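Next comes just one chain, in structure tokens: the form predicted on its own.
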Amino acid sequence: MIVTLSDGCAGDLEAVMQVMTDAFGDRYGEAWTRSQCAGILPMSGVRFVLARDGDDQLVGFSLYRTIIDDAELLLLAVGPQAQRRGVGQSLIKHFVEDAKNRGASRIHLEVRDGNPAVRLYEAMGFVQSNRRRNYYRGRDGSKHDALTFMLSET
């Protein structure tokens, strides 16, 4: 799938929330609320990147922050219809390139243990560096570990 990446803004949050709802199962507690997303957008170093398909439909997004030499991928979601078609890979490549261009020497992310995206992150050069026990809480009360990954070659 060919995607176009562009900067997003608060006006894009409605469409982004739909992608996040479609991409994240609510049983894991990974999705952010609209107010959480809106609250972080004006902060220093935050980038919001949208992925659109050839029909100009929003199919994914990333939200990340670079402060001095530290870059963290805060959110990445790809709608189910676009998964396994290179959208996530494009968003991660953009994140890493932008972070390096902004001077980041430490590039990291966090993901729920068992999330299929772990394979993608590992394929993109990220290695697990930590585990946070019972970090995510699903709506049903279930608890899930969070895994921290660092880019191995920065």
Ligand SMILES: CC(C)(COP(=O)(O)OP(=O)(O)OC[C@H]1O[C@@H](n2cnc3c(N)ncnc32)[C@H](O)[C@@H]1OP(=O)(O)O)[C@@H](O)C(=O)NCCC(=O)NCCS
The other form holds:
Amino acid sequence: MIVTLSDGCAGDLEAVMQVMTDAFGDRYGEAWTRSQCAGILPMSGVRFVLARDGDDQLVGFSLYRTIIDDAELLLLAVGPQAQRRGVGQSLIKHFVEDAKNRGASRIHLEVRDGNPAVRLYEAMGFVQSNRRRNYYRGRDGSKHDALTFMLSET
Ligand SMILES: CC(C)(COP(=O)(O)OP(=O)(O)OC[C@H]1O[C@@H](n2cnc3c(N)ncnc32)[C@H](O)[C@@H]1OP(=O)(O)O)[C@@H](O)C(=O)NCCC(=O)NCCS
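For comparison with the form predicted on its own, produce the structure of the form predicted in complex with the ligand.
Complete assembly follows, chain above in first position.
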């Protein structure tokens, strides 16, 4: 799918929250709340990137933060109807290029152990570097590890 990427702002949060809810569900406690998103947007180095389809509909987004030489992908989501069509890959490529342009040499992210997104991150050159035990708490009280992935070429 051909998408257009652009910077988002607080005014886009309603549409973003819809994509977030549709993409993550509430099973594992990975999605952020609207107030968590609104709280981080004004912080320095935070970028919010929106992916829109040819009809200008929001189909996905990324949220990341670059501080000096460190860049972290905080959130990545693509609406279920647009998944497996290259949108996630476009958003990660943009994150990595932007992070490098801003001087980041440590490019990383965290993901729930068992999330199929791991395959996408590995395909994009990220390698697992750490495990945080019981980081996510599911709706049913189950606990899930977080895996840290670093871009290997940096
Ligand atoms: C993870 C996510 C962002 C991927 O977005 P996407 O647009 O579907 O990904 P892409 O189409 O760019 O995938 C590119 C490649 O990554 C791999 N991949 C992506 N999603 C995959 C999945 N669910 N299972 C297995 N491989 C997957 C595949 O190799 C895929 O290529 P292919 O479709 O030709 O086989 C999307 O599934 C999503 O929003 N999931 C819910 C939210 C989430 O878990 N976000 C990540 C944690 S922050």
